[in-house]
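A lone chain, given as structure tokens: the form predicted alone.
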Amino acid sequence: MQTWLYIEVALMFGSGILGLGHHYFWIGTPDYWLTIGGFFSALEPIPLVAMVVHAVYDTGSHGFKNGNHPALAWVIAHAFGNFFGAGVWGFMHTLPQINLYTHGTQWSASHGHLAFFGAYATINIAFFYLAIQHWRGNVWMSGGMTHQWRWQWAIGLLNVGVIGMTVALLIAGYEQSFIERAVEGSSWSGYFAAQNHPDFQSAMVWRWLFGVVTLAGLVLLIWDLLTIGKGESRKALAITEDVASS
């Protein structure tokens, strides 16, 4: 298996430094970006299926002791996330011909929310759990039963959030890319017609929606990092772990 984590890491590099052509498209660069971006971008989430199959395999085939319940599941979260966020949706809209109907509506914005919240902010989220056990003297990190409802719910609601405003953004960019660019040709008034549209409008309401439950989530999170781990000590999770082990 060390061998395809090679491959995997290859890929990602290769498409990810090359598939950043797909943001060179419209900003008067060569025409040759056209083909590069949009042949690397594409390539971009065949790495990320590759991990997330990679992660569950290991997962399933070596046991292994968790003492950071919030971290693991953020992990978890961040390759699920990653793909779906920068692999599905970039590829939606990151060959050039769709792109020039999607580029600078909220379609882009939908990718955008979703891919950077999983590659990025899940995984920082995760080295936060990390750190603050780390800081607190390597202690168990699930929070108890008292308290573990707090991380869980910060994970279900931010993510839930997210992915909502995802959705909404979809679907307001796709009634501008096919108002707005297909029908009205990029217009001012194809422009002003695909954001009176009561889909796009509706969207928008949506999003804000669920803008809120993002916002609930966020606070969620703040809270538990700064509680979680208080009061517990090493002696706890050596016990714990020796549970788990008989």
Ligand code: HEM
Second form
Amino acid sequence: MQTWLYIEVALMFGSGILGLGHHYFWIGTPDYWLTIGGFFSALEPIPLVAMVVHAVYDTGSHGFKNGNHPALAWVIAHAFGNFFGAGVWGFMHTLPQINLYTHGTQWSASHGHLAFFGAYATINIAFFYLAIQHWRGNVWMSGGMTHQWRWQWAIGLLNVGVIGMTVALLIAGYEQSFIERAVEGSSWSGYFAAQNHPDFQSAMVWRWLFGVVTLAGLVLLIWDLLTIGKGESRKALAITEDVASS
Ligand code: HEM
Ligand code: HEM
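Could I see the form predicted together with protoporphyrin IX containing FE next, after the form predicted alone?
Complete assembly follows, chain above in first position.
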């Protein structure tokens, strides 16, 4: 389905370049950026939806065998992370009428974290696992029965941690948009009313706790990347051929 790929890429550039206009709403640029940025960035999720549809339709159609479980798991995390972090979390505050209230609140930080982690960190980590597999001599990359818990816990803790941070920041951003902007009209006292509100303060505590979970996942990930595949003798290719011929 190569045609689809071209359509997706065309949509990506078509919406993405002018869609960046959502960063030009309130920085002293001419008013036409409200229309351009709002319109084109609202189209940005379309190629992201198309990619998810494409991925779901392609699943199983190749019947591939996979000798690198952590890499595949991180690619799957990427498919979801990109779609939700950029597509859904971005779309939520991209219309200027909404962004007027959310701009510069923790809402941006909520989207920023899920988008960067979901779209970029995940795919990089998948490539790290592929590179290490190659480096160790194309061995079977599962960590073996004794060590596979490391990459499994690393991906689990990192995803739970970042999603937890995202939700906590979203609650904080919602509260700021509501109290500081909508109710108090962006006033000086409104800023402090929002900062001192119990919902905001507890969201900051939750953000901190999930940050610790994220950090724990990162430490485990680094440990796993340094050790996985060492001393492994089963070749991924040989296993693939075994499975294919059986
Ligand atoms: C991989 C894709 C993406 C990444 C890594 C990303 C990352 C970010 C980051 C870091 C910010 C904060 C910037 C700042 O505070 O100056 C941001 C803001 C924003 N992004 Fe994204 N984003 C992505 C895709 C999208 C998409 C597809 C949309 C729209 C559908 C979107 C809509 C927005 C909006 C509306 C803001 C807030 C602008 C503001 O109020 O200043 N983003 N993004
Ligand atoms: C222990 C985990 C983490 C902590 C404690 C943390 C903390 C922070 C803080 C305090 C900010 C500044 C927010 C502000 O200006 O209001 C920030 C911004 C940012 N962080 Fe993180 N972060 C963590 C993990 C991550 C991860 C995993 C990613 C992505 C891979 C990431 C990407 C970003 C980005 C893109 C921004 C800029 C967002 C914006 O401008 O709104 N962070 N982070």
